[in-house]
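First comes one chain, alone, set out as structure tokens in the form predicted alone.
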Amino acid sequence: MAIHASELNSAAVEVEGISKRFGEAVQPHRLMPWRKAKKPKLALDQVSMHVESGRITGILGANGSGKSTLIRILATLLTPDAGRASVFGSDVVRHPAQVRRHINRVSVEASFFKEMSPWENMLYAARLYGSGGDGTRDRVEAMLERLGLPLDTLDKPMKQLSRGQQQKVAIARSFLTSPSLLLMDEPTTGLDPRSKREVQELVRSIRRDRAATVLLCTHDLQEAEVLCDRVVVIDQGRVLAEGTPSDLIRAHAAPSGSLEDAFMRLTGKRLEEDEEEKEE
């Protein structure tokens, strides 16, 4: 549900000192002393950030860096252990219902009713957000056409669609509800280059035409460089740097360098190489 312009303040998202730890410390069992003690994992360590309204802000980090945990906290799916976060002035812990009015989320592992068609899934989502009346079918068809999804797939069961086609439906579903804050967690993973460009152009149009704010987690540093107004580099649960892509390149890469060069300088690793080693 889009918010009125008068409700907007300078910040779409404010995060102050957010920390999140998973798991409890587990000591070796007395009957199996050779087993090592397990330590809790610190996913976020006093993270703070400011996201202005109407911008596309990228969160860059390898798997396990904490970026998806941050997105889930902003989506009210997780509760932080310390710190606070707000969306358009509403605290994500104290006022989750107000936050949910203004957001939608699309992740790399989108959930669907697999026996239902894309149209039925989209209509369900629209009605859940209080729409779904006359004209919804036309809006859905127009959006899927812009994403390059053949309209003859609209009434097939979701389980018959390819991984890339399902991801396009997930993206279209998130746009359908006209969110004021769109949380996108690896939205173009699994898409071919042409589909990636179609999604990127749709993101730009959503920001341009509806003044929506987009928070984008991506593994694609080139995508972040061309799409994002600002980027935040996060590693091992901590923010290492933030600014415009050109600012980070100028500060952390050679004059002719790229955002990937800046990322490697900041983190000491290549994003793509680390992705192959572990899952977040």
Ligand SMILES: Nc1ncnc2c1ncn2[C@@H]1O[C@H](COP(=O)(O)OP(=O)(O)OP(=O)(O)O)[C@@H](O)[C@H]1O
Contents of the next structure:
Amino acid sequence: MAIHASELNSAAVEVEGISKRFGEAVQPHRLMPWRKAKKPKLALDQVSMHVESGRITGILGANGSGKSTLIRILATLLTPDAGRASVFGSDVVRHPAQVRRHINRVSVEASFFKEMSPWENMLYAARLYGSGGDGTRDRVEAMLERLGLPLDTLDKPMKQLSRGQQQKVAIARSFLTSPSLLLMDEPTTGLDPRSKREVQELVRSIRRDRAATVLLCTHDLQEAEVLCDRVVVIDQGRVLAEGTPSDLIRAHAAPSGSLEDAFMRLTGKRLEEDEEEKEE
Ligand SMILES: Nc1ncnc2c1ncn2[C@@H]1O[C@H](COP(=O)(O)OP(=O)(O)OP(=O)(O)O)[C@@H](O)[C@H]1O
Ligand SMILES: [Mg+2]
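Starting from the form predicted alone, produce the coordinates for the form predicted in complex with the ligand.
Complete assembly follows, chain above in first position.
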């Protein structure tokens, strides 16, 4: 969808003081000593942010920092416990149907009809959004070619495709309906190096054309540095810093560091350590 110059710099997403807690408190019990005390998990703690239209904004954070929770709230799949969020002026809690008209989410756990082919899955999605007429097949083929997916995979059952191939279909599907806000939750995680580049090139073309607003969660800080106009660093559900990649480098990794250096300094821990914690 083309964005008019007047819409540039206006907010695509406004998030004000969003909090989200998961799970209920569990108290220790005299008769059930195996039941350990548990506190509810505060996944988002009064997060506020402003995302401009026609830009690519990166959300960076270690595992479990709350990125996907924020994306799911904006996609109307979860409701916040406190705070407000709106997408192109529509409140995600009060007007979810209006919000859904503007967005499309790409995530590693994309859902498909596995017995159906990529083509059938895409046609289904396109028709739900009122498109899917003449020319759709050509558009889909062009998109898959761009993503480096062999055309003969288009008519095989989805379940026969590798995970990376399925991810490319999810990305192609999200572009088919021309959403004004693309919520990309780790779109390149698990892709081989060539596929990763192809997806990044596609995202770069969105930036070139200012065709959509993109919110991109990624662990790849080099990817964030080259693709994002702005980045927001979150840690344990809180916004730690935001700005252009060069702002953050200047402020936290001067004089000649990378966005990764700035991220490490800001969060004070390494991504790998967090990964280990998660596995324990
Ligand atoms: N449905 C849920 N039920 C309980 N806890 C949850 C649920 N979803 C997320 N959490 C918890 O909320 C916190 C934030 O999770 P979230 O998935 O948003 O993190 P993330 O930043 O996307 O992490 P990753 O980089 O691993 O994808 C984590 O501690 C997670 O365990
Ligand atoms: Mg996540």
